[in-house]
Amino acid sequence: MAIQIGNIKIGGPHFTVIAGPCSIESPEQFINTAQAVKASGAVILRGGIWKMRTSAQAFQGLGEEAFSMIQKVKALTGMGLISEITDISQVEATFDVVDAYQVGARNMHNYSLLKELGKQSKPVLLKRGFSAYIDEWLKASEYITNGGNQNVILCERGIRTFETATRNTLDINAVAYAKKHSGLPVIVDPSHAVGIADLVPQISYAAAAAGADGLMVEVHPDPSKALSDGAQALTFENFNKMMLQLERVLAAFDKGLNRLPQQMSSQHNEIHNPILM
């Protein structure tokens, strides 16, 4: 089964890339970061607005303040967005701004939250709870396809373990296990399921390798000054290295990187015009 997200379908013969900020900080942050995730192969843009955190002190997101610039940049990349929702209120508010909605690890059992998104026909994008079995994330799912929306993505993001060496521990079972048993496209996310930017190409081919239709990475153009989640951030650079190695490791099975229209393009032109050689 694929789902399309604008002009890209995940869960298809090719592998997709979501990139952005965890936060969109400002104009300059997101546009920056969306021209670059793009330059290295991402079709996807990720970025929060709203931002559930442990600490209330912490930033919490621009909440509204960034339709216009999420308006902008998508306008200007040609790349949908995917953005997490935290509350039944902004299900409506962000209907005309982001492309499909995210339910973050926190809100999997709000089932108040699924009941409304199930009543929805753009897509949405399930995280499994950091506490949750494979059995619980599955059924959530259910909470929503009930309601005939069947547009959903499911996204393992490490589950917590007595380990603490790292943020979290991916679940490489539960990619397969919900490829087998669900019908729904399964990505990972391994920017949260690892917690340490060094740690999450390594984590991003594990994940191509167990079989997930794609990834959703953290990008941000200078990690240590991130609003949120710097430590497990990659810098452009970074994320560039990790894209040109996850296309062979992706070729090693047959599989390719989902690629956007003006991508295909750029691609064919440096391939056979000669003043680019």
Second form
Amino acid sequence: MAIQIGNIKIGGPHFTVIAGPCSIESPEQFINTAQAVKASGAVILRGGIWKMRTSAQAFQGLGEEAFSMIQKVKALTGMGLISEITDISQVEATFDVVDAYQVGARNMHNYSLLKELGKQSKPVLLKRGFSAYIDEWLKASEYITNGGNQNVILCERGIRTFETATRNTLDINAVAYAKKHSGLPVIVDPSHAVGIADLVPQISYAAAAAGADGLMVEVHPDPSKALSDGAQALTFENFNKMMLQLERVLAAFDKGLNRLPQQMSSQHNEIHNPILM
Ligand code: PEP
Ligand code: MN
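Alternate state requested, the form predicted in complex with phosphoenolpyruvate (PEP) (shown: the form predicted on its own):
Then the entire complex follows, led off by the chain already shown.
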């Protein structure tokens, strides 16, 4: 089943790339990233409003201050936004700014949040908990679908294993398994899976080859200055290079990238000149 986010269908014949910063940090950072990822072929934006950080001292997101920036960026780019909500009160608070709710890895087992999202009609991106069995992840999705909201997209974002060289371990088996058994679209977050920007492209190609319906990738104008997850963020240039190669990988599977109506007519994969707002 394909799921509609804005004017894009995830899980249909085309491969969907969602991209943007880990956290929305400022109007300039968000608009410049949005314009750049769109020019390279991304069709949906990501960007954290409330962050679930391991450390209470780490940047927790701009919260409601981000709302006006989001409205402007969406109007300018014509792109939808997926953003994480971390508790039930945010379902209503973010209704006007998000096009799909993201449930983060740390909240996959938060069944009261999942039940609340089951009462909504907006799509939900359900990330796999970092220690969750595939079966627990698929069962968690039923807390949403049983409530009446069938618009669920699964996201494999890497799990904890004995390995520490990379941030997590992308469970490529889970991608193929969830595609076969869940009946839902499955995407991969290569950024949190590997945690090292240089390795994100290879992981992304592997995800495409394993049959994922899309990717969610972190991109930042200056990763060394990012307020969260800079080590795994791609620069605009590296994201653009990755997208070009990704199209070649997809072509081997007779697939292409999902496009926004505006991207069909304009030339893509040109580096966009950042504008200030
Ligand atoms: C994120 O997408 O920024 C995030 C916090 O991801 P996860 O829940 O997978 O850690
Ligand atoms: Mn992140």
